[in-house]
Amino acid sequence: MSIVTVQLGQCGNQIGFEVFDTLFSDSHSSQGLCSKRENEAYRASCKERFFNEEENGVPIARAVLVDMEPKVINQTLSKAAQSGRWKYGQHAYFCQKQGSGNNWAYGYSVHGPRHEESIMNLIQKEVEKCDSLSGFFIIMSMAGGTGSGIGAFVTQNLQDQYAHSLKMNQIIWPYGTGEVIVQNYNSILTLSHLYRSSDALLVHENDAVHKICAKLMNIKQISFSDINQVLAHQLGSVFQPVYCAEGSFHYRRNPLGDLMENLVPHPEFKMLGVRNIPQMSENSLAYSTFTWAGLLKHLRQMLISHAKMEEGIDWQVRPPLSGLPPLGKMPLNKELHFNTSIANLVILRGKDVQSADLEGFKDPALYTSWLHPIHALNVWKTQRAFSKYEKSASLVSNSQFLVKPLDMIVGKAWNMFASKAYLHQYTKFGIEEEDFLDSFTLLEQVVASYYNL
């Protein structure tokens, strides 16, 4: 089954390019550490998901590119074409001459409705090229104007027009220090609208990815391109093909459906985060060896101590003893030391993958009381190695990891809203105070639900 990717705004288009490039490079890599037949099946499965065939043999990404300014789209199209390995469809993009000026309301209320027909037609053409549609993968930022405003608008339209297809939004959480004065407003409006129309939100925090670039990749001058490559590596490690079941050599057919089924057991909880291990520069990789026991021990501790990478993990954090009632609820401003999960998906790729022992992830203390670990934990495996790593593990987790960042963004937006700062920029494009209040109510409920797991 195929996934149609919708890339929105500067951020969405730049990340989208890196994601397709990573998927293509990995599936055509000769370092897969598996048999030729297995490698061909892996490549075919990746292609069915993400690429169309073209007459002259160059695969075409199953993607629609949307931005309100032409510059980034032109760069993205030409970068893909220049690679000579894959490209975007000739007419699979929509751009205009004037952006949204970081104003969510302008993207959502002006650009969205004005260009709805053109954008939805492009998406429909892409859908028609799929033999069977697994769903939509929508890449966008949360804090700007075009990606977030039009992104929320387009997701809503997809929900209306393709009610039975799954929608996963990959959203970029802004830097805590802020790039845009109104980023907290834009963020709460984006999140609250997506919460109503998307099936799952896969969240990457800029601050966390920045740290990975600095600490693990040893990059001195970090560019957006570096950050996007780390993101693309993490997404590729989740979306590349894996086997259906233990001992099976057939690849899963419905990537989005399988992800959602395993990770979103209740519509109140749809925030997902990704961690992967190892992640390092090529220079370091040459001198490193890994065991499944070591990788999984680190990954489990990253999960429970809420660490985004394997460096600087807090090894003091322990799961609460199973069966003992918690000693009252802590107030929200206290540190959440232990990260409780609703559901986890562990994806293992590489050598001797069958020997990996996942008992540590089956501990009921890791999970909320209303889901048994049998239902809360899923494991996917393939012997086909990913990227340049002989062994690698990824964890997609529906857990409390966003409680603090979400609470902070809602708090900052509320402080601005209480003093009516910058509201006129939104009300003049039809986003009223009532809409803000609805957003606050919905997100405070989300925070409370996750907090009380």
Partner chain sequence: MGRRRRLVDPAAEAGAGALPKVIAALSRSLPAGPSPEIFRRAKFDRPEAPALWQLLFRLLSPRSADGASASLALEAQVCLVKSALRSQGYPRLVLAQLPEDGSRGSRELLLALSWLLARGPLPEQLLAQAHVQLGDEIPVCECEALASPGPRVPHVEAEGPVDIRCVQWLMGRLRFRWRCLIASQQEQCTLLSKIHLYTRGCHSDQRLGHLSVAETEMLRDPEGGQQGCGGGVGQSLDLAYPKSLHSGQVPEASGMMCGWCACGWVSAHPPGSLLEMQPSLCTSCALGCFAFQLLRRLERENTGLEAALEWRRGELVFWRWMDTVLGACPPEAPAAATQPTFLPRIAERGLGRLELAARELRALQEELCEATGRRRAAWEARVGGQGRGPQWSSARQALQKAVEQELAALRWAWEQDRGPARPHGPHRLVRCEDEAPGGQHLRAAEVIQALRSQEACLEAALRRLQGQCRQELARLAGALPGLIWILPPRC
Given for the second form:
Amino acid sequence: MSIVTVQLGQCGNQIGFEVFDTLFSDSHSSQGLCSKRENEAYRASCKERFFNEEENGVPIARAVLVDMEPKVINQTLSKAAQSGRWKYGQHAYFCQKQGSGNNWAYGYSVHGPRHEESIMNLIQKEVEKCDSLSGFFIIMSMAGGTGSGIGAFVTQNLQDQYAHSLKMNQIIWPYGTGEVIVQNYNSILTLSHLYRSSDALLVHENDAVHKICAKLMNIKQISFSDINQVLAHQLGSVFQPVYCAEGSFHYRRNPLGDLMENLVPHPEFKMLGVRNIPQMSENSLAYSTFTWAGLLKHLRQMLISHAKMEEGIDWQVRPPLSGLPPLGKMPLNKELHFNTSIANLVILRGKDVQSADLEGFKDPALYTSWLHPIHALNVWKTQRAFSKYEKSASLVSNSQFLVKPLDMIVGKAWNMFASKAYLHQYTKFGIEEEDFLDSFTLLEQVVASYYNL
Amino acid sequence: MGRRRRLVDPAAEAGAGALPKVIAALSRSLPAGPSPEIFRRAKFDRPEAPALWQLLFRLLSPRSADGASASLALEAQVCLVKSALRSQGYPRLVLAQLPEDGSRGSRELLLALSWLLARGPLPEQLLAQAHVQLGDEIPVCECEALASPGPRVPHVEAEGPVDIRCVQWLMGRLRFRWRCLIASQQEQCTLLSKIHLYTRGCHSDQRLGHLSVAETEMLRDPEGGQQGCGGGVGQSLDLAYPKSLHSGQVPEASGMMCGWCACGWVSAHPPGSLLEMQPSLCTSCALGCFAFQLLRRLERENTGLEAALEWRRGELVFWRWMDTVLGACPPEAPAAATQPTFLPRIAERGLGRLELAARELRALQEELCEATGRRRAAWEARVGGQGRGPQWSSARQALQKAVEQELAALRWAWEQDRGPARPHGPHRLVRCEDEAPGGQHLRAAEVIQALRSQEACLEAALRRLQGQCRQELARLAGALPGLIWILPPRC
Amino acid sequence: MLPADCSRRLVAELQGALDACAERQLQLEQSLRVSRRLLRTWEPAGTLAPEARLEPETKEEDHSPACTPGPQDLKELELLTQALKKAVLARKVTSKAGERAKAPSLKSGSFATSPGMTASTPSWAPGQAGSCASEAKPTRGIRQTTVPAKGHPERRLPSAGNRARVGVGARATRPGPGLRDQHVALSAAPEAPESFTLKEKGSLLQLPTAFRKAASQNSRLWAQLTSAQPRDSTNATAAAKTYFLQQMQTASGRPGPVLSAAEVEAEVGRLQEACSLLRLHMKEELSAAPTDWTQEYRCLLTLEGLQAIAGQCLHRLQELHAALAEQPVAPCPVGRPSRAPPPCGGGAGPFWSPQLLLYSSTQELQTLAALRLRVAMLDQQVHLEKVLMAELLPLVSSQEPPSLALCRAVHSLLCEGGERFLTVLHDDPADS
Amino acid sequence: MTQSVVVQVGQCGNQIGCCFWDLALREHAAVNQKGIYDEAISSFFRNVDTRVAGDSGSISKGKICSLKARAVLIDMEEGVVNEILQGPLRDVFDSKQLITDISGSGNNTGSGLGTFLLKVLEDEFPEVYRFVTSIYPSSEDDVITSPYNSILAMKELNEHADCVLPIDNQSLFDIISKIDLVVNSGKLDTTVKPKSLVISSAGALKKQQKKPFDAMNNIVANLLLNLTSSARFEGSLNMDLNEISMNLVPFPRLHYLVSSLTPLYTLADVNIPPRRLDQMFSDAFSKDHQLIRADPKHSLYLACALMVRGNVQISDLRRNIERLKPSLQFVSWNQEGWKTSLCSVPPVGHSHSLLALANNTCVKPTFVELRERFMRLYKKKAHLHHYLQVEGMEESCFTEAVSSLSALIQEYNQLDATKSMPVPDIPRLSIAV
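Let's see the other form, the form predicted in complex with its partner chain, since the form predicted on its own is already up.
Next comes the full complex, this chain leading.
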């Protein structure tokens, strides 16, 4: 089954490129540590999902590029074309000459409706190229204006027009210290709208990825390209093909559906975070060996201690004694260190994957009291190694990972809202105080629901 | 095929040899039908019970007669037969009292079998359910699916109380599953349509014009054996199904049937049942050749059909014989009626459904009562002062009659189950871009129309129920002070 | 936390629905695999089918024996496989020699080649399918078909059709000496492989004769059986059956037929349908604005009539309830109760009849299929809604004060289809 | 790429404008060596085939034929514009882009006509952002009625501009002196670079005498250059012009942004070894680098933008923000009020540069002073009659203007008042559980 990617805004387009490039390089790498036949099947599966029939031997990404200024789109298109390995569709992009100027309202209420037809037509054309459509990846930033505003608008349209197809929004969470001043406003508007129209929000925090670049990848001067590559790596490690079931040698046909069914069925819990291990520079990789037990031990601790990477994990954090209700006996501050999960998906790739033991993730104490680990834990495997890592593990988690950042954003936005700062920029384009209040209400509920797991 | 057919016209050969032949024909037309000798011995209640229990089990649970339950212990089969017969209204309680181990009661079972045979064309129904599906079939209704029997394999059920959020979680999962199903089905439609299009003009039957998946598959992979039992199909099933379900027949069956209609077991074949083939045989028997298999199954079905025809022609002999069997039975003790009997699990779901219906009806009655009361009062106020001449009374009678007729029609609508106009059952899909090749075939557009109206009805019903709930909850919310309820914005 | 019995019921209902869905999905996926395989390039026997390629190499050996027919067949297949391998090798050599540097559509990764590419066996054109002489041939080998194709006077098609016929024919007569000949022929005269895709050459396929015969016999028999149906009601047989049933009833020592569970379910179903029809009718009646007294009177009469019918339905329901309550309950170890028997079980009639359903485009087919699912889904939703209402509404209203979390969840489940949720705020933020 | 139109009004406006066009052309020439008319150039230049008459001569792709600035030159005297038309930049404008009059308007073209145009533009193109770079007179200004002009202009700026970058002559003058000091001190290893943006050879205007005005105009032109760089060139974090107003203007009237440019020697044609990159960030917040006499560090920030050019990465930016943040005071509801952009193309001849724009209450003193000077004059009704002669000008115009300014000052006062107060978090919506 195929997935159509919609890349929106500067951020969405830059990341989209890196994602396709990662997917392509990995599936064409000969370092998969598996048989040639298996490698071919893996490649075919990846191709069906993300690329169209080739044109002169060059596969075409199943993607639609949207931005309100041509600069980034041109850059992205030509970067892909220059790679010579894959490219974007000739007419699969839409751009305008005027950006949304960081104004969510402008993207959502002006650009969106104005260009609705063109954008939806492009998407439809892409959809028609799929024998079978699983759903959409919508890559966008949360704080900008084009990606977030038009992204929310487009997602809503997709919800109307392709109600049954799955919609996963890949959202880039802005730096806590700010890159856009109105980012908290834009963010709450984006999130609240997506909560209504999207099925799952896969969130990447710029801060976290930035740290990974600095600490794990050893990059001194970190560029957006570095950040996007790490991000693409994480996404690739989740969405490259994996086997259907234990002992199966068929690749999963609809991973998006499987993922959602296992992670986001509850309407109040749609935010997913990704963690992966190992992640390191190519130089260090050459000297490293890993065991599944070691990787999974770290990954588990990353999960429960809310660590964003394998370095600096707090090993003191322990799951609450099972049997005890998570609230109550524990001192409150201790409680906050432990990250309670609703549901987790662990993806393992590489050598001897069948020997990996996942008991550690099956502990009921890791999960909210109302969901049994049978419902809450899902494991995907393939022995095909991912991107030069002999063994690697990724975790997609619906847990309290994001509740604090969300709480922060809502809090800051609320402070600003209470002083009515910047509101005129939004009301100018039809987003009224009422709309803000709706967004606050919804997100406060989400925060409360996540806190009260 | 183990048995050669000996076709004899029983009508021409009325006499001593007729009965065994008719019974033999019956046997051949039933899945795993026992030999006539067993029938004969059963008349005298000889210990032939296990074979008959098994036969009845296959007859009564065709759908679960695949690998999973075919291997059920005899006790379980006995229990299932008892409950199935009971739920169909089998009158004799003696059956219920037969030992659970299935060791005894061959005559009683013979009676039960005959009872089933007397009630309807059982062999034909079984043959129909198991027919070799050559075309891409699609049921044009959802009746079957709606009457889904639920899962075969018992799963982990909730132990003790659960949180409402868990219910929400399961509900959400269900929504996702449906969506995935829809996506897969759309894909299957695309592929099916392609296969039909590409094989245009290949079918010898002019009405069909193109090949079906099963037919194409047969051509695609005639030497299936070399490629590992049908390449993908057998293999995939092996992995997709729980091991216990795996019998060689299943892959074969599903490999060739369309299954695309997702109506699941409409087209699922009771494996080998008709074919006198034991499931255990399947993995190692001559399954190698898909085409060969298909042909063999078709031929077996033909044999079954011939046998059924033979049975039809001569069954009178059987019924006369059954009279003697019944005569040999002691009458049931009246006390049996008061003894505790088994009952299929109607209780939970059945009673629940009954209560739901009663609740709905009661609500409706209240509404009607109120509405009528108001109308009646209004009406009386209006006509109170007017004179009532003979003209009035005749008009009144005419009106009463009209209303009666109208209501009778309404009542008829549900008493007749569904309107006969609506198409039902599986149909063979044929791609036909231009005019139909003659005949009164069903057209997709007609089915779509029928489905649309059904959809509209169901949507309305759902909205009504949701509205009801909204009112109820709003009433509750009103009773809580100091709180603001903020509803999600309506999209 | 929900009470235990409520929990059990809801979870069981939802699990049941989930499992049913999963089962459908499984079946769909199986048939999808077949369809996808059909649409890919057809690789001739002897090479691995694309699906098989998904297997890691280590598994390869384990697999083949599972389906090997028997020692005899095994031997044949072995020979055939060898023949094919040699053909492949020979082809590789020739192409390396540069004679056929540009073999058509030979993709890397698929070492596809066609068996039976010899011109020595008699050719057979599908166009003259009527004169299908091949049926007489007892060989279980592979013969090839030549198809007159544009530009190629002798273009070969690896006719699966023919091979199918062969496989089928082989059943009647055990293999002759053909295979060995084949072997020789194959290795002796390898030819350029041709990919066969349904898209390009599907219309050249031909069903084997034996199969066509059996199929037509099959439909003839079905027709006979269906037409034999009226004969069933010949007086003597019908009378004998009726008599038998009566005897059974009498012998059971009970006066009349007992209401069976299935019947009860069916009747409840009918009454439910009745209820919705009545309601629909009531709505119509109430929404109409009577303009004169006859209409007003008629409306009144109708409403009263409806009320009466509703009363009767309710009464009947109570009777059913009573009947059920009489029967003691005993659990049964296997199987779940089925809902009412399908009204169209094995078809509207008792028999399977091969009716046709014509569709004109992929889109139409998709619409049809999607609608069928939609109807099934809605039906399930309505059912679940009712179950949830019955279980949850009393729970919410009985609590004093009701738990807000429960209220919210119930609202989401019952009023929003579980897709959206509401928020409850304290009126005054300072209060909290 | 968003395209912009430059409207240069009055003597000052035209001089700065032309300096800007000159610098922009050099910048593009350095980057775009193949001479292709690309998106970057199209943001501020049209490509015209001069052989074709009329409007149809525009070329959207391919080689550069003849570049025309997207500009309108307006003055009520012919002098400056004529000077331009005779200078090296004459080919960048065609006659249709010039509006001049010989009547003159007595030293108030920029403030009067310029601000009037704002209203016209607003009516005509409501969706297009209007940025104004306005030069505020120093207290020693030789035009006696300048307070009147300024206050009247302020009202228009208040109401019809989206963003105003106030610049005062005094600050520019101080900066020039500082650059001279650095360049001439000889302490640093300086060499004159051949291709950089040399004040003395700026060339747009006659260079008979090296007036400080030229150098001062050059600073403002550089400000514009950096302001538009992200719109003109690629970068990993683009900032469109409209984003400036969106991010930096929390309340419609508080749209006055204090700007600072660092390193200052990028403004000189000297090659000074770069100091640590971090120093550049520190400088941007120092009093000496502001283009208006103000001290943002000791006032309240409403918002701040850092527009970086050259080989600077996001990590450098984040590090410096973290470093500087503690020393700066941000309004309570905008503690992370940073807007950042990265443009990969540095100014010609330099490795990097930074333009900081701050919405800071430190502009207030300038306004207060302006009002005082106005009041001094207005109390005496001095020179008022010159204005009242003009049709449509009434005394109410003055009172309205001054109250508009006072209201603005009042808004700043209120914000300043919150500066030292601890601000409790506003209670959020309270979810009932």
